[in-house]
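Below sits a lone chain in structure tokens, taken as the form predicted on its own.
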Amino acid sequence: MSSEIVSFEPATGEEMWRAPVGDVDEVVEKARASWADWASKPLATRIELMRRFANEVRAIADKLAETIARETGKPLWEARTEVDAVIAKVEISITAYAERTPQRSFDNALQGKAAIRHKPHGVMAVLGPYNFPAHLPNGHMIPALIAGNCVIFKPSEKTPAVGEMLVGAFHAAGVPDGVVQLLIGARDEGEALVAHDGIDGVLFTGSAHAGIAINRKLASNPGKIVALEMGGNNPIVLWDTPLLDDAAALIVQSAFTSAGQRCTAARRLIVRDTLYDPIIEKLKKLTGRIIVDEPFADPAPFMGPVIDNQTADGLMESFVYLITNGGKAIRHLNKPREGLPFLTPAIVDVTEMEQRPDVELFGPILQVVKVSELDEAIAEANRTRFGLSASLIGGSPADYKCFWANIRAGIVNWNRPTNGASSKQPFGGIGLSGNHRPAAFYAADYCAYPVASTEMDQPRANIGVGLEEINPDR
């Protein structure tokens, strides 16, 4: 077990941050001691502090974007959009809390008044990913704090510097130190935090493998709320359309934005056979123009590196597996810079593969399957244990109606990318993509629980049946 966590810049390999591993028991004890006071504060106070947090993020926006770009390797323009999403999440979460968890009361005749209110769970563990190290954990943290929970945030060990800045902005806004805490650590600390008796809920974003492990760990403890945002083997289906340049752009955006390191990235292109040759030609030309470079390069790159060399090497092995087991390389996955995790976008036709692997290849690899009928395309799209995002490009309104009705996914789009979901909508999937607790606008649902009450100003009751008559002689 390492005594400290060190973060390296993917684009340069240089060290950029280090800190000692945190003490799980210590942060949980501090959170539990802080919770009662935080939960008792008026909702308006908690909301005001979240708005102050948004202002703090605005004040450090450039520095935060630079840190995100350096620590993840994503282009600076993309890091800036992530910072914008962190700020926007506050007002979206305020609206969502009012809409999803309102107080209600109604007259219950002789039973008095019936009321519905919501309570926070207590101390929530937020486990964040490396691909969106600010936006995705923030999407759990803001709703949890508005609801009155305390938060212990363990960032990915690959992006702790961003996590430190995020928590620092909460503290600068006036949120008490014990209400939002940073826990630096790796797998051991994450497992200890999840299993800790002082944790009332686990809000996780990451791989299916890690999410399943959390689910197993807590299967015998139904008292802990668990929200799992996991990955996807997402399909994008291309059907009848004359707008193939637009279709190619949507496919490239879906598959290769963030170097393919998005849970909603398109992993599989399922294309009608009559469109196969022309769309492949356009994809080859468009992907050939993609700039892969370091985050601050000029001209700005479309893609940066993947997160580290271990990830890059694993993707290279996966690519080799595909082309040695029936796949046909349309564009090869190359590693253009020795010793650094830059990868060029790859396209592989896997139509002839007998056993197509149902895994999430978290990087810039797009697999292509050729079909002849829409029903066949939908069946192929559904041939996965995941169910996060799916898109239909082209087709008629009737085709989309059929696609929407039969596809297994929590996000279903038409003539839009598989990625780029709005925080004003629910975000989540089925199967290995989630546990039916969507985030984004619906995060309020798992950050507070409903309490039903019947209430009268004075006790009034009688028992009208089943009692012996009163005998005055007794």
Contents of the next structure:
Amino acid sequence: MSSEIVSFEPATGEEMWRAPVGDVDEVVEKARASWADWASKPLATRIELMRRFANEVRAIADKLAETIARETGKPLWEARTEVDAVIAKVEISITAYAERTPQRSFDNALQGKAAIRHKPHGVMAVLGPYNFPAHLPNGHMIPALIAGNCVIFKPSEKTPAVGEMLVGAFHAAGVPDGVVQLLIGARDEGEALVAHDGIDGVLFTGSAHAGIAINRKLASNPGKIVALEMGGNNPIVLWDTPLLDDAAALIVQSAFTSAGQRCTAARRLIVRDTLYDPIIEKLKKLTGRIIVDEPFADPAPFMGPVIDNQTADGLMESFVYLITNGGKAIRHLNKPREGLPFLTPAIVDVTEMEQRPDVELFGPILQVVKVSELDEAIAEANRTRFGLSASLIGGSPADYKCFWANIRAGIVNWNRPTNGASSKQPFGGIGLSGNHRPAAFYAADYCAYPVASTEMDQPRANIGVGLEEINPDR
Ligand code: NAD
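Can I have the other form now, the form predicted together with nicotinamide-adenine-dinucleotide (NAD), not the form predicted on its own?
Now the full complex is given, and it begins with the chain already shown.
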């Protein structure tokens, strides 16, 4: 295990933050000691503390956005929207807790009262990814805390500075130290936390590779709740529409926002043959205008660098693989700045490739497939082990009905991008994209478990059948 975590600014390569790795046993012990008190606080108190947290984030909004932009490389305007999402999550989660996990009771006739209530699990490990280092872990943390759990948050080893600020805002709001803790570490610490006996659940957002490893590790421990939000190989299907400029904008937004580092980014454009030439022309023009620059540049860039050089080099290798195995480059993937992970948006036609790899290329690479029938388009879209997000652009209401009914994904959109999901809806996928525990509005579901009770004020009972008559002589 390395003893320190160091993060670097992708846009400059400069060191940004460093700290020693945390002690897993220590944080788990502290969380366990804090849990009973937190769980027994009135719900109104926990909600009030979450609202204070939102106010703390409002107060540090500029600094937090700047830290997100520096540590991830995403444009400042985009980092600001992430901070807004962190703040908005509080009210959404309060509503979700009330709607998804309410207390209910009904008269059970002679059996007394039947009640349905929810209890927190205990100590939850939250493991976060680097691409939304505040919003995504926060999307697990707020619902978990409202429900009465303690949280140990291990941010991505690539974005610990943002993680530290987020946890600092909870403490500044008055949430006790032991209730929300930061665990600095990389994969080793993540593995140790997941396997720790003192953890009651794991709320994970990250790659399918890591999610599967976590699932496997906990396979013999069904008592621990495991929510896995993983990646995608998301299709965007272009069907009949005269609005090709809008279609091109939606495709570019879907594929290249955040330099393609969104789990919901469109990886595959499946296009009707009759629209192929005009849309490719428009995509070439539009992607040629995309500004790729550092987060604070003026004019503001559309996208920044990817997270690091290793990731950029891996994407470059994948692009070369595609074009040396039957793919035709429409726009090349370039790494314009020596030693820094800036990449230009790439488009490659893979229609003629015999075996298209079903992997998530987490960066600005869009693969294009030409088809002639809608059924073929849907079959092509479903040719993946993932199932996170899918969009149909164009088409009639009947086409959309057919698309919606047959596509396999947890997010299915029409004339909207594959990304930019709302926190007011469930967020999750099928196949390798998740384990049917969607986050966002439905996160409340995995943060508490339901308890059924039947209750009477007094113990009143008799046995009505199967007893001998009372014999006073016995
Ligand atoms: P990652 O899987 O490499 O890491 C995520 C977190 O898990 C990190 O904190 C990491 O240290 C930890 N980790 C890694 N291996 C582990 C293991 N074996 N046991 C325990 N913890 C482990 O993901 P990343 O590269 O940071 O993020 C990008 C990935 O996240 C992409 O695949 C993307 O699609 C996915 N993602 C999914 C969603 C979603 O909500 N579905 C959202 C954003 C990102």
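Numbering follows the first chain given and starts at 1. The term rigid core refers to the maximal set of C-alpha atoms that superpose within 1.5 Å between the two forms. On a predicted model such as this, the values are computed, not experimentally measured, just so you know.
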| query | finding |
| --- | --- |
| Core-fitted comparison between the two forms - CA shift at residue 467, Å | 2.4 |
